[in-house]
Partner chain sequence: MSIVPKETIEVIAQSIGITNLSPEAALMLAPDVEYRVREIMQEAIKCMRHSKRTTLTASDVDGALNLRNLEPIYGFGSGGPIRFRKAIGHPDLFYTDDREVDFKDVIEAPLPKAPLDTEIVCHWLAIEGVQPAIPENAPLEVIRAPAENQIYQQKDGPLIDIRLPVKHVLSKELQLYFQKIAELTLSKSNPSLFKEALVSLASDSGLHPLVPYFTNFIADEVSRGLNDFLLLFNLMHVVRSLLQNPHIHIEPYLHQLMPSVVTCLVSRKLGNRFADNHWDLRDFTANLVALICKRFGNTYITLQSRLTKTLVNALLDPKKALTQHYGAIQGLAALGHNVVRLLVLSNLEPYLSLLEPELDAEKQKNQMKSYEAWRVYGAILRAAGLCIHDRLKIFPTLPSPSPSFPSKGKGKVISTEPNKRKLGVDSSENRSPHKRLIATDGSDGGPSPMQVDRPTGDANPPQNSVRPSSSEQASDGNAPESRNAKEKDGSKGRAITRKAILDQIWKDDLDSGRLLVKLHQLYGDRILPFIPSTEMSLFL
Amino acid sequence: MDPEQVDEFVMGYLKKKGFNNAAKQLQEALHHNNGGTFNSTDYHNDPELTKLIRSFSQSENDPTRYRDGYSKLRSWAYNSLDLYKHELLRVMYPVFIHCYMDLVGKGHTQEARAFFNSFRKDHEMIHLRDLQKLEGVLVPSHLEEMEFARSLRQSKVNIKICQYSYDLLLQYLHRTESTLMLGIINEHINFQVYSGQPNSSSDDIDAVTIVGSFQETADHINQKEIQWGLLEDSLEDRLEKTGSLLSDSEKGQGESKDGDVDDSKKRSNEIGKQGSSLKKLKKDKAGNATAKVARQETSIVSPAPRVKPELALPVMSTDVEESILEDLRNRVQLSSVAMPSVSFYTFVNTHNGLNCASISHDGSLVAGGFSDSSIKVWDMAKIGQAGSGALQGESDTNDQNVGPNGRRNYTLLLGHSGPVYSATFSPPGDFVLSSSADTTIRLWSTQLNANLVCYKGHNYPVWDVQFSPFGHYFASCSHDRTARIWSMDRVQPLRIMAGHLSDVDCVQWHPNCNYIATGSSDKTVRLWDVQTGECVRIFIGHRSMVLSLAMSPDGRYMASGDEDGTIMMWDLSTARCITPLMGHNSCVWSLSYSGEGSLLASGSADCTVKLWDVTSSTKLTKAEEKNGNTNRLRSLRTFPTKSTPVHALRFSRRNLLFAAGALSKPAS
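Just the chain, alone, in the form predicted on its own, possible?
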């Protein structure tokens, strides 16, 4: 090989790999040497350079290079010191998937499958769903046709690693001359190198993140301005202006004043009695000190700004408005030293048929959606009169389901033709919405016990449906990767929100009704403007599918729970994760903020309800902000159940926490 050929080969290689600056400098150096070659270098007699050029010029079509290079890198990483091993192993997954996709892209299908099957077990625990998607990438055309594969190819992975781990990796790659692995790492991984000792494997939720074209899109979207405040002239706003929010001691004096109540308020009165006893109990236990601490914590946060509604909101009836105002006046102030009482509704004899549960805003009604396409609604007041505390999910012929008057203790709603995946009550409790695998959403009346409307628009199973905080409007999300906004009086959707790359699994309204949030199997959460239908925020950070969402009462923060048991708190204005809340070891199915927003409750498939101190979790010291250490566990209390995964949670307006789940047989 003569010198000119060497120069041309090196120039071509640099341009092919995207090293444009290096190619430009080489070209300038060649022109500087009168258009010739480097006279000071003897290409033929320099063994190091000759060896390097030969390694570059060897056939790139040899599929065994990928397996050999990855296998050696894997062995080296697993045999490293334990102090650095967990950081070095972070590199393996992106290298693995890009080796596989490179093999597929070059047409080595059989070698790609063998490579994939040989090493997939290393990554199944954390990346099982991603691997299941990659398994379908079999031919080069799939790399462009499948959105998941295309997004991986176009993006980079951001990996945090300490300086010493980074030096170890570079030394290995250069010492072993692993040019193929070095090229993959250089092309698809960005290292964020920090000084000092490596963090523990669970310390940093942002240790591995996706960047690139998608991240650039998210950053651009997250620059949009949003109005996260509360609505003008809301009920809470009126109470604040008139000073009608009472202290705990003032509530105790006025609890028994309303003696004459019409029939429409019986349900709220039932729960009012529970709230009354709860408040007296708290006063006996904590005294005036508790009330002072609670007021101090809630007064630290600046009041939320007021915004105008973008939707034409329904007019609230006087009776409902008075009932809500009475509940708000008698709300118990919660804090880290004033815990709520929890009322847990347990479904028995469901035979694994319960898919979802929902609790009305005052806790008086409980609904369950079942795999046999039925919905059952229980009235807690009637169950209390019958003397039965369990919610039976068994067939209608079971004697335990029949009350003393010969009737069922629940209302059976039939109409869907597939499993029911979600149910939600309207704020007053007079309607129930349900969504199903039959692709429809149905509106039911709890007063008539009948189906009123069937909404058709989604093309695949509808995973979740949620009423807006003021009723009338509702949002749904589906396997078709869209979310839709509806109104009760129209059978067609008002808005369609498209943008997620996979199933949209959960949906939640913002308190001011101007936005909805959606959580997806693509591991992201998005915030949408209901007026324009545009995405105004993308929240990136979860490592598994997002299953639950909750908005803080002031509209400032959002919590999201995923399949791995991680809960992340987000600042809506900046789209940044304030803190991850780690404690659950299984799916987080439900989240709910307390009325004043000081506590967050989470329900999980690990059969526990956890309470988190939100006020302290959102306050970071300057040192923590500087070091980037935001993993502040603020778990206040854990309520374990015997063997009942928690399907639903709701704080009532008086701050009594309701929960529901189906009793399951413990694994033997």
Second form
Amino acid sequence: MDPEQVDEFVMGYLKKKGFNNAAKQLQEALHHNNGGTFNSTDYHNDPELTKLIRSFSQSENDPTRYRDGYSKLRSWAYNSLDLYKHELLRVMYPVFIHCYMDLVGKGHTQEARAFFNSFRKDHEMIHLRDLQKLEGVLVPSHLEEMEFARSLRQSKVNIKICQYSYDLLLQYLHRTESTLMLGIINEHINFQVYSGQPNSSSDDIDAVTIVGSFQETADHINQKEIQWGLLEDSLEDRLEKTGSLLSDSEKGQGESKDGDVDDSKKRSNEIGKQGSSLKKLKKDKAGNATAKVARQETSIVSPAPRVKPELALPVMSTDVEESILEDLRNRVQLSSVAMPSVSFYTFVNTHNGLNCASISHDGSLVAGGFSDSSIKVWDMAKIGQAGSGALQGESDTNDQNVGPNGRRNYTLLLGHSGPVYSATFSPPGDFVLSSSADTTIRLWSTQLNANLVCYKGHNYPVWDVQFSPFGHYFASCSHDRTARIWSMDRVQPLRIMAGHLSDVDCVQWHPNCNYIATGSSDKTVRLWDVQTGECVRIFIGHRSMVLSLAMSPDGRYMASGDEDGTIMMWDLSTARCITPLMGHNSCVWSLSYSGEGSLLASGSADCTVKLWDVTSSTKLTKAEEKNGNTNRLRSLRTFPTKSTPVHALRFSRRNLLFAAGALSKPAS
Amino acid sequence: MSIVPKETIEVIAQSIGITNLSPEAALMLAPDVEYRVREIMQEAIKCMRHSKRTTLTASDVDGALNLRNLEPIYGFGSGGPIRFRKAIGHPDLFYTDDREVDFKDVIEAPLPKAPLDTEIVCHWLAIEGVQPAIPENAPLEVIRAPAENQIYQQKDGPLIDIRLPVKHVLSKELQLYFQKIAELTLSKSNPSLFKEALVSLASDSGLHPLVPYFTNFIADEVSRGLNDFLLLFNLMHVVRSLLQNPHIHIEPYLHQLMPSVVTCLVSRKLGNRFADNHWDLRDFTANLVALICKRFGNTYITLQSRLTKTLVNALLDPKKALTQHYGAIQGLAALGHNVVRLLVLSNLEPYLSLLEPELDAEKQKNQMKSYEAWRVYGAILRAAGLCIHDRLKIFPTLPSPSPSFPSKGKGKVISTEPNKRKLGVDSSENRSPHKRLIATDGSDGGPSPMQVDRPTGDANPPQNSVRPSSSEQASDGNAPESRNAKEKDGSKGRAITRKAILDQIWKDDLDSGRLLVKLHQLYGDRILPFIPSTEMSLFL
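Since we've got the form predicted on its own here, give me the form predicted in complex with the partner chain too.
Below is the entire complex, every chain and molecule, led by the chain shown above.
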């Protein structure tokens, strides 16, 4: 054996994962070489190397090494220069959890627990939830079983660190010969070294991105192209057109509408086929539209790109369309100075049974899903104007809903056999979908007050269900870690989106219907292509389970709220977090964008509705990059309720904000 | 090691019938049990989150068990919190109290009340970004100043400091509320509803934005409706309710409110009909004034002094009507005994001499005027009496020298009793015993058929005037009075000797003694009912 070979061997050893056997082998090899005649002097001549090797053989399998090594590294990091301290401290968390998992993996349960408890305080502030999960891991088999631990073991952590900090760390590790720590760091941390001064400690959101191999796939996935633009020929477009052509005769408008209807009929006839003639027709139309847009450049500042629908979208009846257009015309323009009015629906006497609330697009219908498997639908228009004559006739026909006691002023929908976790109204408000712990999704008609279809497909409780912005299609997500796309006329799902590592907790449609977003207990949000069923974006950054999602009306941004009260704004095209919106101190149950996308409303378990100025947060990012100062608090208003957690929020098309929640007795 | 000790595992094993569990097995099982428990709790928390709750319930745990295809744990589904009890003698052992319930009891128990059905209540959480202060919303700390806005502005551009005009937004609901209250106050047709409205005014938390409107309304209506007795009374009730409301910050509006209130107290004429009981209104308002002074006297130091000045001026101006005097006296009396002592009693003698001619029914042709005079006389007597009563109360109770005098005193009181009853019914007044007595005295010489006391009423005032120095002199045939007067002199003498012996501390008491003497001079026997028996025995 020549020295080069030995060096190679040692290097290979260091890289190897199964550390102990290799050390033994090395020892044996050393013995052999000692007995042998040649080259043995090499080792003895190189005192550092022998020391290194000695240290391996001595401390092999000794659980206290982890503790010593970690505490030394920790005190060193805490005593380092202030400028580099926060970067070095970032290294501590991955080292900590891997030390712990190494200890558990080697069966030193007691030492592992002691180690964990003595240092957990350092990391509780940021990583409390992860620590709570890891705390339960006590036996090697748990490491295999628990997907969180497994993913940690298999992946690397990316840490951005400046050149000098990196040098400092390496110098320290070599000088103190803390090979164990060096091993862990090499094995689990992937340093992204950059030259220059260390970053300010505030932007550590993407400085530490856990899950390395996962990260790679995520990066890979996020390379994919997505078309976040709105649908061409959307109602908003039409509104703009009609708005400018208002002086024109009604006839022209009617003609164009007829054309539209024909067009969409054709579309629905040729599902999946996508004839070239149709495409041409569309192109013509698009050209026409852009021409029109170009004509009114004054009114539209930056026309978002338009995309084609990948799904055959349902045809909207003209009177529904009319009413929507009317609403859009009457929409209040909201901004940071023009705040919306908030109408609050408080559920009383729920006896802690209200699991979800949903408000129809016009705010007139409110549905509540209860833990006793029932769904109750209130017609607020009727309640509000019980005496008015205009609605009298209508209410007469609906009188059959009123129960035998004649007192009930809601419609009771019974059919589920487990707690109802979600309910959603179709855009015109004629259908309700509900999902339940009994693994089914049910479709109800608000006109017939009856169950129409039961969709079975999920194997576990269905956490959330959402109608697409145009109706007909809907998406659901479940404890079985999948999200599924359905259409109302099929009892089987059309697509199954699998990929999340834990429960899929919430789902939301993109305004152009080509994508859905899902939030999960694995702390990520994913964006899926509805047509192909592929994951096209992964948004990493949340620190706890994602509970609510909202898409901006222009389709460009997404907001997600988590269990800790953090709301994150994402740019769909880059999959990066624009800014975290901090302010809530408990679960964010619901998010909603205002009609023109300038405000974001969030409802939380801390009994507040908050309004966020999202135009400034998206605009200021450029300024921030220049200035380097981050002003993250862009909360405009906070509306506290009287001890009512806010379950649901919805901006109506006219930009009136509806909120709903169940009155809960304040904890005394 | 694991949170679950191996003993627990052993106990559980025994409880399900495994007796031969080796300690090693228990030791191995313990960490796994902990892991499984954590796993179930993790799922239970998911269930909790999806039920949009932040407290974990037994049903969440059942849901989590269900997810793992496990049988739920029975017996905890009642929804109420489980009450764990500590096992005595074991520091860390808890158990749930699970009583045995007799079926018979369950069956025979009356059906519980049906729970209330779920309903939806709708309200405005915000109107154009401003939270209306309605009871459904969380109470605001203070009126929101534009400070928040300013800070925001400053953050954006440090150079610009725009002070936005304070926009006062009154929600539709509040406007309606105000209209309704105003209507009720003006209409006077529905007293029960008005009472409800007053209760609402006194308790609603969201009324603060309406305060300026109410003060304006009250001021307007008072100045316009001085002839309308009921309206004034209603308005004063509104004022009182506003004052009572703990959520209303009425201080800044007091200066607008006070003139109206004082008007209702000392105005020459309140209401235009003869039957209008404006005395009641004045009494009520006097109490109101006192309430205001009591509440805001600390913050507005000048409030009380200004008020008393107004009242004393009204009282001492002989040109002012008797009704005004009455109001002033009542107002001063309500402000407390110190005020009475300082301001009323010092002016008592000249005032009474002024009042005297009016009191004499024979001289006074106008019966109405005479009635008013007696009213005023009664009020001032009551004020003085209560004041002296209060003064005397602070005396230490001394052993009463002779039992005969108290009994005499009592006799005197009793002698007026039937009289008082009758009057009490007449004037349909429901007051405290003291007040009732005054009412008797006050309306003595009034136009009501009051022949019983007439002699005394006639006899006393001249007495007062005739008797400048000696009290014994003037006792014309009124035996008990003369005796009392003598006794009183005696007490005075005694008090003086005490003064010699004791110290300057007694000076105050002595003053009250003198005061009493003076009062007695002025009022004669009528002051006696105010004097507690022991003190009377001491002084008289």
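Quick caveat: nothing in here was measured; it's all calculated off a predicted structure. Numbering follows the first chain given and starts at 1. Rigid core: the largest C-alpha set superposing within 1.5 Å between the two forms.
Once the cores line up, the CA of Phe344 ends up less than 2 angstroms apart between the two forms. Here Arg175 counts as shifted, since its C-alpha moves by at least 2 Å between the two forms after the core is aligned.
Core-superposed comparison between the two forms: the Cα of Arg90 travels 2 Å or more.
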